[in-house]
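The chain below stands alone and is given in structure tokens; this is the form predicted on its own.
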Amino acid sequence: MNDTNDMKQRSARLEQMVEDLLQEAKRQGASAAEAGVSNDAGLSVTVRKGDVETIEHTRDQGLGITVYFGQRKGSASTSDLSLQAITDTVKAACNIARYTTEDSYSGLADADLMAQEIPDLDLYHPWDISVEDAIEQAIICEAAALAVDPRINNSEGASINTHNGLQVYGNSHGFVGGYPSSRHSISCAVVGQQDDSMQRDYWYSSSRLAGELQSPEEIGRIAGERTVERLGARPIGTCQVPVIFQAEMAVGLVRSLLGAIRGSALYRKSSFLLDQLEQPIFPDFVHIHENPLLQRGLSSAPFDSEGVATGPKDIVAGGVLKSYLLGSYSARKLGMQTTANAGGARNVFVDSGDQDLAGLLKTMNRGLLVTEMMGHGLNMVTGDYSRGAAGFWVENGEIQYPVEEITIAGNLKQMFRQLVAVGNDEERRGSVRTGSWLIEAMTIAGQ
């Protein structure tokens, strides 16, 4: 109850601060303004080889203001939340706006799109863990990883992280809204050695609610097992074969899709999916959708970063691209309306099929299972895709041996069209949820 009352008081203070920022902007002559204030706190503990390596308490605060003089825009921010700082920060933003060039597309999102209600999405579950308990859990986690196999001979550490935050946004349409949130995680990474070959792997769990995290023992065990599985990795010859992106890697493909349909990429004409709205970009079984209002979702939000009400929508349905991801500025540049995606997409789901990873391996029969990727090898304009990779070679639907020192290459536009199946082994630890992806064919550059 005390924590609830404290959060209400903090929220009221931050809302008043936003109101003060907007009033000060009006007093200094701005025709419109939007402001945000945040207050965050966290604890991070890392243990390595049984010893405490770092203990970090964080407390961050800040405010930002954007003012408009007609269609001239200026922004300023500060970590000082005093009354004088409010006046000075607004003054700085106004001075910038007076000297900027007019931009006919700038301005607040339309008033009639503002969120009228702020639903409780159950995002705030503080973890009252002491430093001593966090250290103990990290030690247990790392010890579980090191105990998996004697070939695990080193550690990059185990970490416990907890974070609580409160953000409030408002604008001169009269909208002011905010909500608290929490996020917690446990992670572990260890190193194994076999002959002269060394391999590293990791595992982690993340949730709004500490009680939903995997246990430290389980996280450590999985990190250790993943590391051991990679020992004895070898390169393979250059070939063209089917490829399965394990669920954690498939998330990256989804993020590439989201980047290609983001408003800024589209109006700059720097996307391989330019002018593809209402066009098929995947096979017709593919359904990708967004739900910003998911209870306890790791990227849930009742409104976007412009105050526009969010809601579920299809991004891809029947394989057809149904929506771009637009804020108000990019929407105006494209002659469209905002999709409530200022600040990005929130809780993106790729519907799964009826096969688990083992089933996908059987379907693939022969090819590569990708479990790690290195480097950034995507040309967003052309869709050309090339990444360093590691994983496992598959024959007769069964994993044969670990693979390293290879590069996988293709074109994302073609890869999307050649998606054969999505597994039901859903990755659930982030803002994108998808199972593993089986791609019909890619080029593997090896020896």
Given for the second form:
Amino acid sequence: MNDTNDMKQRSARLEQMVEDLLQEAKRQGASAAEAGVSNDAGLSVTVRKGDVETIEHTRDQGLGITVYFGQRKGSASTSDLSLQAITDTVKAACNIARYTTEDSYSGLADADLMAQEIPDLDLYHPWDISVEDAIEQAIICEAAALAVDPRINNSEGASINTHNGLQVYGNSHGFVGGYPSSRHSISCAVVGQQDDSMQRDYWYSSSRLAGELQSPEEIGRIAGERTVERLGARPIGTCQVPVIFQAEMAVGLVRSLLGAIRGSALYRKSSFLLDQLEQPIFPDFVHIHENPLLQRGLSSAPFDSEGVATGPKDIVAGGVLKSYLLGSYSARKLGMQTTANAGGARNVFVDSGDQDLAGLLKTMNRGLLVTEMMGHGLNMVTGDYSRGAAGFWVENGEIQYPVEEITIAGNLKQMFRQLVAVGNDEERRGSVRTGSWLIEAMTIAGQ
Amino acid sequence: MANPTDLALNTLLAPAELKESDLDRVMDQLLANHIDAADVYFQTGRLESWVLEDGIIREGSYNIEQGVGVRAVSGEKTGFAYTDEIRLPSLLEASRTARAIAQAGQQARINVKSVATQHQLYAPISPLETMSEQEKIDLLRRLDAEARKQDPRVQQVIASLVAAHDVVLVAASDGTLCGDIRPLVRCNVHVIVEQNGRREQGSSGGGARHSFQFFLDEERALGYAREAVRQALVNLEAVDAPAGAMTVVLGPGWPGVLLHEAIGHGLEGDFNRKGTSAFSGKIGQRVAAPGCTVVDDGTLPGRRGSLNIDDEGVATQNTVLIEDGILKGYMQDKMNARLMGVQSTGNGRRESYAHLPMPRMTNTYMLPGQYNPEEIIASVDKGLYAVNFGGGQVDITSGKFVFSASEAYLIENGRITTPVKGATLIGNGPDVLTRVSMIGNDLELDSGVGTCGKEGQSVPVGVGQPTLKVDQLTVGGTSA
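Alternate state requested, the form predicted together with the partner chain (shown: the form predicted on its own):
Full complex below, order starting with the chain above.
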């Protein structure tokens, strides 16, 4: 049987399961319901010091149901997809709904917002790689890292991962939709030593399509180079200087922004960006948009987790906050419309400026380039920001030496306003794409 | 009380009509001639949670999870597969997949034999049924009312109640066959307060391997509500935290997250076998000031981080990591212990049947010293007193670790003065404890809220310590 037919059959089976769940919910007295079913299969191979370390075969499946009795709701989920489990899970959800409180904001998203057709976003490209070939590629990847420099003397290994999944969602408006997707990655982490101190760093590539991954050799080489660059790192003195968040780290700042404009943070009044819609929160050169319909995008989805049709939109335009990220519940709580962001933001882009990282370093002249952060030191309510960091000290626009055991601190609301430039060195491996960010000033604490 | 192993056999094998002899068959198939060890991990779990928000019971959910993980180990190689069907054909298929790690060869014969679980650190109960649904939601409503009555500035209260019931059974090629029934309850209260347009948060909670009665005893849950409000109100008064290296006094209990991050992870067997930890090869060396003794103890009755057996069927124990400042040992699972020529310390843990076990902490804490906490504060001219923390993180290889204070005060001339905003503290694991100059006599364990993440797997843990004075630690505030 060819793969396309197999997928169609699997898809039909899961759709039937969703229908059965919704039917069972109705039978047990629910006035409305929504259900999701997924399965996922994968292979993960890790090689260390030239030999196999682990071979993991993963097979995950699950179903979840939320039932509404009027405006009381209950949810249940299970990894067991047997017929008996369907009945039991619906029963558990109904039992919960007997005890939750009537909530006038709860319920399905409005029927007229359901996705009418489900565009093919080209998310499914299985990687037909054998265990033997995966081992060979991982060995090549790790060897490339170890060959970078004699100071690289240990390894955490290289991994090849491939996953294929299928998810189907449906609700009692009559909506049922699903799509298959794939995700593959190659990663490598090695350890270098200089004098008595060791450093570890890594690199990875991730894509829907195996052919779009960076080559194992390239990933290994970059992992090795990044590790060597960190050798000899030391703290710096406490100071206030400009900071560049290298693209990978700038992604984290964007995620914090997305967290602060999430509906749940807003209606709970636990966001530092409360009441900022249509207000300037960045300098006017900043544009940030979301495109959930990006072909082969790593977080693309034709409909959100409530079945609402997704589409591109501006999040920040000319520095002004243009949209919150709302599902139907938070939208009703805030007296607004859902933005089809139940389940989160999907493929967020920060418009690049015209400088590459070297150009940003020149613009900064003297300050800190942050390439790694540690800890979770962000207070979402106040925006107060304080995290462990490692990176490079920059003088005269050039990297001088690696830095570690320092913290960087500020307030995110201020940091957003103090954004000087966004680089064109785009980080493209995840659901947020941005270049590096240069922030005017932050407090560095060190020795 | 029935033994957990017998209960687990009844719960997991009986419904699938699996017998101990079937396990022998799976094990025989797993063991090819190059396979050093193999195990099969059965699990069934129930998780229930309730959330109150805006004064109403907004959400409840119930999760059922079950499956079997099959592992075959050959030298440093591991093959792993799992299935969510507890049936013999699925088990045999998973074991064929897992053993492909090594060349098939002649078969060994294994007979697993069930043994009673040595510890009984908690009752083999399902905590979900220890309170009616009505009582659970009534408790959440009481927490909401208690928080709001503390202060009119309380704007938002989110309270949650979670119970988990896990039944596990481990069969291994060394003959192990034992099980565990693991109850776990958790309650948390989070509040937002507002004053003149300034908003702050506070949060408190606790948990244990116990019934829900734990939260009613000593008015514990009500205490969480009061504590969350107290913290939030303190934060309303907080000024910018200082920046730079200074003397830091850490309060007792939960600030023990310092030990978890700074030294705990670095002493896990896998990193040390591979030589990637900043502590690799340091056994017998001084890594802490005299007087510092740190243990990992999985045998504390009822604690969140405690287990009767680890996830490889080994009885948990009290392992001395650092004794009077000298590094004594690592935490081991079976595989790393075998490769390093030592015994497992009962630290082999996994998030679920769908994850591979690895060395993990249980309850990690420092034993008490001789000083009154007041003496310790009085000895500091200028510094930081940090009493509550969010999470932390460590880079095992460089040894650098962080942990983030959520409640802290300045110490000026031997007195605790102004509250300061949350700040991240950063240090170097192998030498931070050498800067401990005073150890309090007030050892406390945390209230049962810790969750540790490693390689994508989460497991419940505990931490603890007495009041500690660290002569120099970098504080990541904004006030230079």
